[in-house]
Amino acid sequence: MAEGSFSVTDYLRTRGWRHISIFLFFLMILAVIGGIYYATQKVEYTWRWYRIPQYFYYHDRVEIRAEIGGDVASLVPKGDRVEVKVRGADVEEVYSVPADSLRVSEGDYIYPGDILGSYQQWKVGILLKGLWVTLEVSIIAVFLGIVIGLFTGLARISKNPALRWTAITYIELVRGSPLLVQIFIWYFVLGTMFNTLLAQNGMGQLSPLWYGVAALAVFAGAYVAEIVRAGIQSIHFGQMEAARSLGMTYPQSMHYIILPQAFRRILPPLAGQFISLIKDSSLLGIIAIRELTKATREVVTSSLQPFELWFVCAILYLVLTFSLSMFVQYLERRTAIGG
């Protein structure tokens, strides 16, 4: 057999070592699992995996109540319905109730707020809302974040001294400061300062949310500038010098030549970025915002199940950064192939 050539021994063996590999992974993954299981049983933990469900979807009981008080002045059947006719001393209400929960005959007398049947309906769970919120407030921040990124980047790098040391200023501040910090700061300092003069020229306040959103833009803003002044400045100057001397403008060449080219290389440190911010919306539970973290929170102090709970509120932030990893992958193939 000549030098250098791959023998059919060779790729017996190397699949051999694959699959020794692939069985060594999921022994370890067992094993931990294992190890966990263990440890909560010394601790007399019970796992009750079952009462998860709830806390996404859940069937609720609704009560049908009566606004005023008064007469059942007639039950009228509408297929699996009842029409109640509340007849008070100036005023008629009609309610429909199913049959089945009926709770009042014709004649009773009825106060506001007795309950005259129920049915069932499904509600939204206290985690989705708060995967839904923490997706939302994800959103809003990574795409002003762009924005804000993007322009103090381009800031960063001008000749301008007024725009670069502006730019400067503003990244060494955020990125000196802890996030924590700087949602308090958001929150009780310019939000109280904003909310009140709202209030004094008679306009309605700003929600948490709008100020933890804020916070969360502005903090990656400046770690973005960062990634976008180092990704416009990895392109070779003579590619700016020979846009112009084709006769490009500035603002064209940025659009037309280096930043295409700048993306590509930014485009992993940027996926890194908001991955983290992601994460970092954990942080918004201080200021009185529902995100995930903080209705995980609520339910291990009502439910007393904490394993479970943290271990599915990992798994819902895994869910969400994975797939935003992927989405990153798929437009560095799609940059790749339109290179």
The other form holds:
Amino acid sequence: MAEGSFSVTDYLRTRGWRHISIFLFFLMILAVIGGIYYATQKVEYTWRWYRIPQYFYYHDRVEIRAEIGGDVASLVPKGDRVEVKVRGADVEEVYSVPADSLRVSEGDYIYPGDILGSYQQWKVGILLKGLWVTLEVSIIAVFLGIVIGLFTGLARISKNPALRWTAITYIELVRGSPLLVQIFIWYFVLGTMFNTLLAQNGMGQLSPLWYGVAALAVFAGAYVAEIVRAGIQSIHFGQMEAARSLGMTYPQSMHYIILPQAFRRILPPLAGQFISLIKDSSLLGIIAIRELTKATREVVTSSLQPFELWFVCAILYLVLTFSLSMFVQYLERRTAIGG
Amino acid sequence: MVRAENVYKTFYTTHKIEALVDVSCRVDKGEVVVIIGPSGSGKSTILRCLNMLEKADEGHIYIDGVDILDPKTNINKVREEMGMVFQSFNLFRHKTALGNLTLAQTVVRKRSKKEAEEKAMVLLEKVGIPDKADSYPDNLSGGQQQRVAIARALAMNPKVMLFDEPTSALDPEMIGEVLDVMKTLALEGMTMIVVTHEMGFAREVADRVIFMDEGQIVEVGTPEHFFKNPTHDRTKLFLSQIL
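Return the structure block for the form predicted in complex with its partner chain; the form predicted alone was the one displayed.
Then the entire complex follows, led off by the chain already shown.
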């Protein structure tokens, strides 16, 4: 073989297998997508992706209706709008209507509720609304979950038996029963009780959203507590001894020495927990909270485009969880020691 | 300054360990006392009992006249006046050397940030590493870490310094730099209680040496007495093993 030449075997021995593997990866992805598409063609499913955007944002026609009955007294053009003056028995009203949608002419007799014209308006679709509810519920529950988890975690390692056993009981109860059942208990048991009590005292009801948030926060709190406990216990006890030997109190030592160090270690498992929480919020549809999954179900029922919509739903969850995971990675870099 | 009377301490782990049995001793102001003894003899335990990192089961411990085993005593106040240096340094790993020195000053002593930093720089100068003020503990050598730890304890203006085997975790070439700092401190008249295996340090710096074995104080004396003609057989045996 001539010097400097590069044979196929040399290529395979060096970079070749890596390139082939990457190629195989994309081939596989394409095969899966193609396979699904082929199968949907076999069952004669018609893909109508163009129908999906309207569930995010849509152009709605708003009709302008007359509120009184009477004659159209005058039509005065003003730019691209027309001012329609309607004169009734003893009242007069003026409506501003876009010129190209004008439906009446001078002298027409108008009944109350007749359409004079219409205009177009952008409106937020149900999927985007559902996404917002999911986001709202998740953010509140994450925040409460951190607070509950932090204090339960600290109570869990306390020397005081009352605190410790309370924490253990809470953690075991919550971790030992299904989230779905807990949501039912929060809404149908605690919610009914609480709302009845509120009603008896002349106060308004609490919306299901808050019971859903409570269920998620209390559920996540138990897991966060165990993460916090493990994080604190992973910090060498010498750190606590050094802090105490300088005259710092236990809470001071926790605040300034232990928790800042533990925080970095618990970030990755904490992120995992909150990603779970976002996904678990999809269960809240069963207590009439119209979050993303419930919204998707409603749209599927009316549009009959389940394939597109469920994929979209999954992708929207992915956007949320992926953003969270990116944010946590950013935090990890920010809090790195010496960084 | 420091007085322990009939102190007992028993640990219950897999089996019962009598770590301290009827230990009594006193350390006067300005004195340097070195505690030596084989491992497991209770020398670290008595040191840790002195600032309540370990709570003695029985007996009395007086620090500057305050009985620290009295439940009414605020132990944090007592600890403010006692510096402690650990075998494993225990520097706060998320803080720079400077941060290690200033934290307790601001949190406990309520000094201003500026005041604390000035004090910290003076002390870092004293232990010979002012240029490492902004380094994190993980980027310092063992000897440097231990010197920062000594400075951290000194930053609180303690009346007593406790040293728990300060050089045992160090590479041999770094022991000297830490001992030098401790010698300077002793010359300045600091009250020091040092648990160590460094016999050279004991001989050179100590006013008194306490020998402990099996949870008891076996022998107390000046370094001359101790290293030239110890009275007890156990002391003789120990010295013959390590010298």
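Since this is a predicted model, take the numbers as computed values, not measurements. Positions refer to the first chain, counted from 1.
Would you pick which one of Q252, P208, V43, W122 lies where the chain hinges as its rigid parts rotate between the two forms? Residue at the hinge, from the list: W122.
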